[in-house]
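Given as structure tokens, the chain that follows is alone and in the form predicted alone.
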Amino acid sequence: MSALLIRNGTLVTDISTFAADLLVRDGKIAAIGPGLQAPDAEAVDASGKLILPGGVDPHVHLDLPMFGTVSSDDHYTGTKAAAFGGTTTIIDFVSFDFPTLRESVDKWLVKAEKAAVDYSAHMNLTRFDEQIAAEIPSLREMGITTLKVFTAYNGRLRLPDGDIFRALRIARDTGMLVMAHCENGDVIEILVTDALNTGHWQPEWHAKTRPVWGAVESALRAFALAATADAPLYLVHMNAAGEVDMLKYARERGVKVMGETCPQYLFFTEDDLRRPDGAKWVCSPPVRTKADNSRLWEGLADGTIQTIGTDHCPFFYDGTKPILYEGKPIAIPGKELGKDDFTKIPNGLPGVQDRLPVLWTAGVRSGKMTAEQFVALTSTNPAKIFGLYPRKGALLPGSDADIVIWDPNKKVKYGVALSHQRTDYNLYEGWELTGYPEKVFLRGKLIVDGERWLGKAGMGEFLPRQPGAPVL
């Protein structure tokens, strides 16, 4: 592999900001300091441009069945979307569809072959019972050391508090870490049968039948269990403002408790819901209100949240019309499922692409937070949480070369014109967004050049991850 010199860069860390250039050789960064000299290097110019860490979102649905249709970005397209994004690396879930843990990954595993970036994933545990509970220390041996469970989806996917605490158990002595979704399920089920049964179907009441108060119940149980096991936990897409109470409660008290929020939680409240295309932004758990975008803010300011996800998991708005992607027409039953019943919407939302470019301009240019705290809770977080770093999320030498050459001038106008997530719309349709990825190299490939793709298919590789990551 021929080596890339980039020059005249400033660097972006967690920690830091500093002139450099940047040495690449056989996929890894090789060395950092000025003036470096590389005759038989490629160079690239970067003078007033950043260098950022490629990006890691710890959080995509890919290729997911739900509602009788499936998520409209398959772990190609999804992933080429995240690499326009200036995003390298991406976290998946295995959904616990086969009788045991190895077969249920084996089977994605090999949807997951085609993927554009590299990538890993989550084992969604949903079923609990000694032989699994005897299984899941295998998973470690499979490069897999997350277990994901849920206090919601009663008959499908919850587990009992009993269950979980066993299975926080296992991965404190297993060196694996346990991320929660948060809700009460029980509050839900009731609410939903009534709501329907005084003919309450519009997009609003899916946010109505899940309070918010049910959120924030749950999280500090899931807190309390997790300090009773004594074992790390991984809070994902926080939405509320009293989820940010619960987890500075915890930690404060020396729970070893993270927490992750997206981009949705900080932009978008009930009244997109009731919009006339308010189904576009149905996702679980729902968008709240302003007074929760604020204190989820606020969290990522003081460090109260560690990491930045998107959730990302597509659909399209209206599912009956095609769209062109990579010129051929693709049409996949999206939203429109639901026209008649908030229920039947299918929950998730487009993101992977967005979540760096509309950070920066609303986080980064608006003085929310600096740029070192952005490349920590996009890339480096997510990378030490997931037993990653700092094979990703660094710059340093021997790091993979995920770069993104990041151009903080340059001026767009979002949406769906500059999207390449496989969907028919864009949450940011129409935001005037300032600095967006130039180039982006995925292990030294220029895989993003503008808006010339150069990745393809089947390039990304899987990522075993270690355990005993650290809880930060």
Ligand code: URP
The other form holds:
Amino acid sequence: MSALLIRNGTLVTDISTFAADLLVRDGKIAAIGPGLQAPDAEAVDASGKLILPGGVDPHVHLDLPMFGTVSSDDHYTGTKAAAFGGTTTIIDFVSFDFPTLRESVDKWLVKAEKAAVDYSAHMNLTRFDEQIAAEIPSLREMGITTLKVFTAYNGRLRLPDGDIFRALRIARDTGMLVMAHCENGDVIEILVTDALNTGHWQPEWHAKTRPVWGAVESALRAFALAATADAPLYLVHMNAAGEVDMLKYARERGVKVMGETCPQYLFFTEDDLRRPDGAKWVCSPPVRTKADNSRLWEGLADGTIQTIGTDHCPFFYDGTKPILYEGKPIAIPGKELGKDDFTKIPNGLPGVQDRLPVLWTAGVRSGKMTAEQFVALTSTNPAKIFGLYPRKGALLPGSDADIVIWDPNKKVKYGVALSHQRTDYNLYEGWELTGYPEKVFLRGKLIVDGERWLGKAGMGEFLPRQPGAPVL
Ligand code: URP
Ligand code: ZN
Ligand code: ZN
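Starting from the form predicted alone shown above, please give the structure in the form predicted in complex with N-(aminocarbonyl)-beta-alanine.
Up next: the whole complex, starting with the chain shown before.
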């Protein structure tokens, strides 16, 4: 494989920013330093540009069946969109839809083969018995070291607390990590029934029936289970100020807990659900209030929260009207399924491409986080927590050459026209962004060059992950 020399750029890592050249050989970073010489290498001049490690999105749902439809990005379109946004590694979820964990993983592996960036998956642990318990350690041998549990979605995905506790003990003994979706499933069931019985069908009732106290108490409950099991735990898609408080409380007491938030919880509120097109914002847990947005930003700034994923789980706003994707018309039933009943709106939002550009402008440029924090939260920390570091999330000799040449001065009016997410809307429509990926390399191969797509379905590699990853 040919060599690549990126010259005159400014490297940004999770801990520092410095001017250097970067040499790539055989898909790996070979050297970093001033004035590198490599006459055989293709040279790229990155003067005035930043060099970032490719983003690692620890939370996406591709080709996920839900409410009689399916999330509208598959493993090709979702990873292509990720690449356009500067993300070169994604971690998806395996639904536990087959009798054994192994069969569920095998089916997922077939679907995921068309990924255009590197990928792994978490296992949704949505059933539990002695046989399943005995099978969990074999996931580790398959390179899948994480289990997602739910305290909500009664009768579908939820596990009782005792089973979560058992899973935590297995995870502790095998070096695996439990991730928790925290809402109060019992309360949600009652409030949803009440709402429908009293004629409340509008999207805002999605949030009203999933109250914030349920998120806060079940987050603390999950931390308490982790503390008692002496196991690490990662709280996904943090959405509430109280969750930040609970995470801080537990971490201050030495409990091995970490947290992730997502851009939608930093920018949007229940007011968005009250818009005429409010269904676009329906996700679970729901978007909440301005005070929650602010506390989540604080949690990121002070290190209480470790990562920003996306929970990318897109649906069409109007899946009856085709869009053109790669020149072909495509329509997938989406949010219109719930036009008369909020419980039928597929839950989830697009975001895998939006994450880095939106956070650069709203986070780094606005002074809410440093460029180093941006890299830590969106690349290095997820790589570390999920057993991919230093192969991913790093600009170090020996790391995969997943590199983003970032133009900090490029201005775009963002929205669906710039997005490769396979849906008909974008949450950040019309946002003026400054700072955007210019070139994206996956293991040394140029896959995005401005608006040109040079990647291919199937270019992505499955990433077996290491157990025993650190608690940050
Ligand atoms: O609304 C969402 N987030 N859908 C995806 C499933 C989940 O719980 O993360
Ligand atoms: Zn979830
Ligand atoms: Zn999710």
